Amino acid sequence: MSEAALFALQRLSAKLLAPLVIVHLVLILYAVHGGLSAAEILERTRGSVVWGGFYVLFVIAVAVHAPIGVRNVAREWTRWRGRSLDAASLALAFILLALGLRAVAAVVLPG
């Protein structure tokens, strides 16, 4: 993928992540301020298509955004270039996606 396409993808994912992070942080503050326990939070999220969709979107945006940023930092701070760097970035994307979706499933899917 071209550098211009990666740049555009990272900026698009950032635009998506900004409101998602704000909503997530507001939810955390609400839960902490409201004194909700982990069990009460899970009770509210289990089986919720809305929260499941929200966090799946969040995970996808992170899985796109973070590996591109890590790739850029690695290119700037090291001599690492080429296909191996691209492969490592892609592997990071898949790892973040898999772990994130597993976390969403644990919190949203009925247990």
Contents of the next structure:
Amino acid sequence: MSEAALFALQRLSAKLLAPLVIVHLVLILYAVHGGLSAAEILERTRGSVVWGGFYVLFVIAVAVHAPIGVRNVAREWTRWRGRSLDAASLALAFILLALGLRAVAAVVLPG
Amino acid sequence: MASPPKLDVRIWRGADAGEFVAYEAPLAENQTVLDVVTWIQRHREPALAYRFACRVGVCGSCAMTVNGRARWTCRSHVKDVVADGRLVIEPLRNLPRIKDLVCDLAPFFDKWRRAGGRFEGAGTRREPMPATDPDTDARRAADAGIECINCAVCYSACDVVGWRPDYLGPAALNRAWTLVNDERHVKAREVLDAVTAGGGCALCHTHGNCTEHCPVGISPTAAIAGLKRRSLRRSLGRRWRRRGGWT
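Please give the corresponding structure for the form predicted together with its partner chain, as opposed to the form predicted alone shown earlier.
Expanding to the full complex; the earlier chain stays at the top.
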């Protein structure tokens, strides 16, 4: 994938993440301030297509956005270059995707 | 009789290996850093190497690092930049050092060319210059960056240039942005391709050091942001066309 394509992907995922992160943070504040228990939270998320969709989208955007940025930082701050760095970035993408989707499944799928 | 006020000047002598050498120079009410360097070369150190030409802020050849900050020395007044009666003068950052205050600017201008910085019009010298409307958005964007004197102060101030040797840098990208917006330039697409490729505008962190340091008040940061927008739109459009849309 070309550097231009990676840049485009990172920019687009950033645009997507901006509103998602805001909703996510507001949601955390709301849940904490409202004093919701874990059970009450699960009650609202389990089986919810909206929250499931929201967080699947969130996880995909993170899995695209973060590895590209980490790759850039590695190339700026270290001597790491080339295929091994690309492979590591791709691996990071899959790790984030797997961990994230697992977390989404845990709160959305009926227990 | 009290002795006349003196200025404590430390100047880098040598190339990569070297040392600061201390000189005493007369302190005048109205003098520039370049005046001080010239005085030292004429009266104390004839072998001191430094560059200058116009002395009035047009040619862009006298930039140095003065008290830790890249500046055009011909228009930096000593009284504005002196710290505790001392001037520490070094060559520019991010460029190979040749001798004393002189850097090799070849990488700077090579990148300027790599960014497609050379103007190419459609006509020949025998035809009149095509008229341009100064009031279009594109022309205004080009005009905002056109007065660059290529002093390399921004290039020296940019952290990303220090991290990524292949990064084109603010001056080359600013030049590219003026050409992309110049309706008379026939290679705007090639310029966009050049600045979208690896080492191009995507590497900019928008720190704004270039804009903060630019002696003539240009904002390469804004130019690079423009290039990012344009190259993003272009790479998306290209993908779209490849799939059969917009044909």
